[in-house]
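Listed next as structure tokens is one chain, alone, in the form predicted alone.
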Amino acid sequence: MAGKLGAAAATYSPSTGQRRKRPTIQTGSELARPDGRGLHQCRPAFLKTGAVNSASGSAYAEFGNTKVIVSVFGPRESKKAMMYSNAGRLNCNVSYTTFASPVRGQTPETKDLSSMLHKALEGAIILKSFPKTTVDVFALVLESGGSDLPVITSCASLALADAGIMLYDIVASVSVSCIGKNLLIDPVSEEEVHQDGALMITCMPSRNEVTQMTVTGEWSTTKINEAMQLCLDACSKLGKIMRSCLKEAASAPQD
């Protein structure tokens, strides 16, 4: 299945009411973002399915400078599941290219990311639809520009849908960084380095169900509630963009 998308990248910023223009430099408690976005403004998202012809399903995602490609293989018989099981197995692997980060060797621990991706996707997949078989998800980060795991997760969900894997709903993921008194949605690498806390939510937008939430750092009750609402609102809008991508791919003429 080949995907196509318009020339203009889609955006999915949460609804935050009237916005103020941000200064070009940091002044007091306000921050100027490296890419010029508002604090509650997400990066433009470019999505495409059918990126890898040899895979059962695949997707490419580009959120600012973060570029990810995901390939899905299966369902196929698993050597680790020789005994009959009513539910299928999901395997996830996340890796980085050697040139993904400007500084070699500064990429995150991929074992942890693979585990977190598995937890984020598992709740959305109807595992009983492929008993005694395995679905393998391979995510490759081509360029690490910040908010890598949310982009990986959203891209993997598209790839699973492209492969025809039965899902309860697509999975969208968004993160927020807290720097001082400011909440920054969809942070880039430079912002993640200086963050005091981080929150990531992965959810199934149509079902209004969260499949994973991770929180690091110290948060007040007010701030964490605000951050959660920002993430959920952005996930809902990102989910609509993902569905639009799948619809365009399904309606595209086959070669």
Given for the second form:
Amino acid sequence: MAGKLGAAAATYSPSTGQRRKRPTIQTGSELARPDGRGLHQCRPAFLKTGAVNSASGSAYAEFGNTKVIVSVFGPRESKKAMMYSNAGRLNCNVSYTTFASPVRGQTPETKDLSSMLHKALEGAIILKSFPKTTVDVFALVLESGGSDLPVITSCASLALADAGIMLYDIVASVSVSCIGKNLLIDPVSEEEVHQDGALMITCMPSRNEVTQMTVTGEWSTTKINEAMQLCLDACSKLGKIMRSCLKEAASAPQD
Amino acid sequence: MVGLSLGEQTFIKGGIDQDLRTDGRKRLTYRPIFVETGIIPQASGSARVKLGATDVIASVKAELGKPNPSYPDKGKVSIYVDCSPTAEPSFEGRGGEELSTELSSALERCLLGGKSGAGAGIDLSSLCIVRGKVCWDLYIDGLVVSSDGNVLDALGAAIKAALSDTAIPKVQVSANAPSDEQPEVDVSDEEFLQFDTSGVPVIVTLTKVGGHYIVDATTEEESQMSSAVSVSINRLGRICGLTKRGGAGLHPTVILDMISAAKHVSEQLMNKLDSEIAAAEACDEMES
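Beyond the form predicted alone, can we have the form predicted in complex with its partner chain?
Every component of the complex follows; first up is the chain already shown.
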């Protein structure tokens, strides 16, 4: 694993040991991002498949401070109580570690993350390829640093691909925050607290299809247009990174 | 779940292709909407909305509470939807739970706006009484009495009607209380404040069946859908929230197309709903 980490240093460099102060955010017209990124610049991504040995497939994703691990189990036999179905079932579960957030155990609105993940993924999985069976997707957020759901979704699709589940395409997800007049891509927690609106897109980049989209806050049509384009561009870039991560894992010698 | 024969499925899809649906509507026409307000005397505000055979009730209750420390000058609103098994046998026990949480989170997303409160249909700062100490907690409860498709739009309309029916008691704060203690408040039971609902958006759900999209789908039509996009739009024509349902993916341009169609439909729906609410309130006053 150490060798792999070294190889990926081009996209990811570990932060230095010193403890940084939580940056504050100004909401003026000239917006400086807490981590010094440009408004339309994503955080550096680190992706790796095969993080859990016992799972059929798994992936680890690290986008800045957001760290997520997803394992995929199955396809296994559906529970007896479930009715016969021609298409396979997808079961998603998202949980946070108690130390994921600054205040212990205070996890941000997790109630519908699982169903959001389910909706984002189900459109991409060829459920007909495993009838009568269930695939479990378990996501664990090790550290919540903003844009959690997009990271979970992208990581989960990587884990599904690693497990050999048939997919129409890889699923990439990116969110955009609107603060004042500015659009910020891939927001961190501090920015999410101050946001006026948020837009999240989950898409299959090579099919150019949106599987899930949510918008909160007040938006004009032109703004939505702009934000969607921004997200879709970022999604296709993220898709390429995910693809190369899978290729790397497949071409690496088995040890 | 509805079981439809192949013939029926083709009939529904073919009708939608030709802009003539099984109940004679066009693709972008709503069923007649029927609004009744003030139906629950115990609540601060309530309404019932019927949209064809879909029947929902929304109630608003205001209670005094403490503001969230991170937003000291804002009140709190929570939305909860209950799917009663009287509407459909599959809602029994935990069956309706999934739909309930889906509907409540979709409504929260559509009505409550961003984290900073921008674009919210409900002005949260108007619910604050004493900064950081006392505020109103609004509990909005939706109940699905009978379901024949398009429950989300009906719930959105019912909540809008219930909010315009809502009367929040006037509150007197005793001025001489020490600043570090919980101030004493005197809730008036005679004077009420009306809620400003001009900013509350309406929700329009566009359901994609085959190559076309329709509004206000019935259960039969919903069973044939590939995906659906719910857009909430306020009076200014701005988008306040959006959610997508259904597994199939959509092309980005189709989504933008659906948003502009939803915008167009929302104007008519908003006007229709406003006049229905006004009529219902006038009727309510005559009775009391």
